[in-house]
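Presented as structure tokens, the chain that follows is alone, the form predicted alone.
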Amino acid sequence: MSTPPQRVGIVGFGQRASLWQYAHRPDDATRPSAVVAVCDPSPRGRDRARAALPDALLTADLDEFLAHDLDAVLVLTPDFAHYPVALRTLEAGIATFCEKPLGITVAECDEMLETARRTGTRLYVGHNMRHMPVIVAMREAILAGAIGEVKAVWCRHFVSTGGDYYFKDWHAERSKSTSLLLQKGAHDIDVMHWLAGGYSTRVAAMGDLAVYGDIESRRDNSDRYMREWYSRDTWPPTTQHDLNPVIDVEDISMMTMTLDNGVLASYQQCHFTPDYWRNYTVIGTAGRLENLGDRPGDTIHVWNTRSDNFGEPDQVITIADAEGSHGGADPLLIAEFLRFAREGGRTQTSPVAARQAVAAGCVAADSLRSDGGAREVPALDPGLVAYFENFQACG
């Protein structure tokens, strides 16, 4: 007898709606999965879903979407829409993806987490990075002792195309995103959480909005899709047209943290550069690594032989390429959820985590907006750490 498809819900068909094709696969042999309704308040969004997905119940009440026999669903709206619906579909009973940032308060983030627990739902965090062969094979690297013991991590995060990202639409507002230290952030600070084995106790910040503020050309893009306005021609940045009629996040910004394990860590982020990479670094007590580009092909730098001048690595990993977006790493992504809907366990993600990234963005962001000053990490209940780090299991 062949086994059923897996009954998964998307709420928010717009940007990350892509997903759907890693959700989608009604004739995998093993272990089957059909998106079988969507849920999106406007009807550009419904008829997206209905040209990818004709078969499925289409609505914009999420009533009639919770009620549809779902065994899982992805929340894919803007992320000042996860909190929301994820205290839905959590107190529904069904097993909840929700996309990067888990939140846009530390409140909403803590909330969600204690609604997970109080009600046994399973509880998903899209920190797709995890996944990212870059992000793996230095983390891989790391935990083979290739340079010690980690005492500090930095991140450069070039963005040459943030203006287009995130200055024309809700991400250039404040009440919608809170900052792009957050909203952009939480990946790399996760990511930076994650290579260091801890998470940011006490944070730092400064930042400006030195470039797109200035721009007068102004639009309401709330009728276009990202990909209706997205163009990499668009040089230099001053030249950008068509904003968000409300920018009051900035474009530059920068962190420090200190981890509850005694490491130094650094964040950088820049809108509007010309290249668009991620650059970490990460020091250990015998060496040092860094990655010299992100993508497919590009390479991991490992020193730990003593030069007083920057020579050969004595290492070289080539990040190695896999199929799908994100350097394979969504479908790596939804196939890990799916099989955390269905059976519990481990996984590479953490709601915790999660949780942890959005604290520092939104404390860094407060520290950034006043003095710069340094600033605690509110913790979190250690029942709600312990509940989450036996993978979601009571007892």
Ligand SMILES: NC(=O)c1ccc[n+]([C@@H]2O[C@H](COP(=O)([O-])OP(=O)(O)OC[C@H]3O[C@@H](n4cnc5c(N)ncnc54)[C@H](O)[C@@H]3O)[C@@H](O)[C@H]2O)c1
The other form holds:
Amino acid sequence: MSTPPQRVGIVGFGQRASLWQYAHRPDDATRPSAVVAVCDPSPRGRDRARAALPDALLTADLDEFLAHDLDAVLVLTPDFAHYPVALRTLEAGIATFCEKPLGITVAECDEMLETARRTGTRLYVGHNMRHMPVIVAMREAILAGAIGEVKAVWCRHFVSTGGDYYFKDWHAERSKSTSLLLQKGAHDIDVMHWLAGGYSTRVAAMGDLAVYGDIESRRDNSDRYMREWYSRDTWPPTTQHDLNPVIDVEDISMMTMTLDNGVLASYQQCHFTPDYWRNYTVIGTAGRLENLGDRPGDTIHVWNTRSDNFGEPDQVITIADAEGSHGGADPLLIAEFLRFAREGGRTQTSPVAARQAVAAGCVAADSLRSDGGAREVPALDPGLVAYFENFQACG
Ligand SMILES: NC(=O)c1ccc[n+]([C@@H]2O[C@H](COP(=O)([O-])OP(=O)(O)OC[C@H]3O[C@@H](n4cnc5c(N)ncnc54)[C@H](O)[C@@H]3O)[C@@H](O)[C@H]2O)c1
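May I ask for the structure of the form predicted together with this ligand now, the form predicted alone having been displayed?
What follows is the whole complex; the chain from before opens it.
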């Protein structure tokens, strides 16, 4: 007899809901799954869902959605709604995929982890970069000893799409995203933690609203989605237009971190560069590596013999090609979540790591908005760490 499809629901059907295509596999021979319900308060969100999934229940009512006998839920709402929605899905006992960042405050994250443990409901956080070929290859090289013991991780994040992606809607408001150091940076902070094998305990930051705050052209864009206003032709960034009425997050920020294993890290994020990519540099006791580009076909260079000038790398790793969005990371992410929801077991992503990325980002936002001084990152309850490090299995 064939396995019945896993019943999947989606809350929030905006840009990121393109993940539905990886979750809706009713004809998969081994692990069929079907998106059978969508909840979105906006008629536009439900219209988008109707076009993609005409047979699914479409509702604005979370209670009606939760009563639809679901096995797993993807929470794809804006960041500020992750916490209230995921608390409900966890309380309802439905395995929950929460997009990153886990929450917009440390307290929200801690309560979400606590709720998952108390209810015994599986929680998974959508840190898709842990499935990106560039990151996986750098981590494999580090674990293979290519650069010795890691001592420093530096990341520079150039965001050419900043104006269109982050300054025309809810992302631009502190009350809805806290900070782009958290909103966007949660990915990179998590990756730096992962490559370094530790978590930030102390951080300091500085930042500014250097470009977009001066632009007078403003518009409430809540009647449209990002793809409807996005344009590659808007350049230079000072010619941006139709920005969100409220902008109180920074468009350039820099943070430094001390990790619990002694590794030092730094992160720079800029939202008005011409190019879009991330450069990670990892320095160990026996070499350093650096990615030059982060897409399939780009390369990771490893230097581990002495060369007093900028010399030829000792090893060049070509970033693998893969099918699907975000360099092939998204289909792997959803497949891992659905397998975890169904069977449990080990996962590449980690709710504890997701919380630690949010915590570092929140403390950094606090630092840069005051004196720029270093601050302690609040520790997570060791009982929760142990529970999640055991992949949410009891005993
Ligand atoms: N991991 C990644 O690579 C990645 C990429 C893009 C976005 N994201 C994350 O995905 C999430 C969604 O981003 P987006 O770009 O799709 O946003 P969006 O604004 O395009 O869409 C959000 C949708 O959620 C709906 N919504 C708002 N409040 C809701 C609520 N309380 N309950 C249900 N639905 C609600 C909105 O009506 C809208 O349709 C964000 O958390 C974002 O950070 C992650």
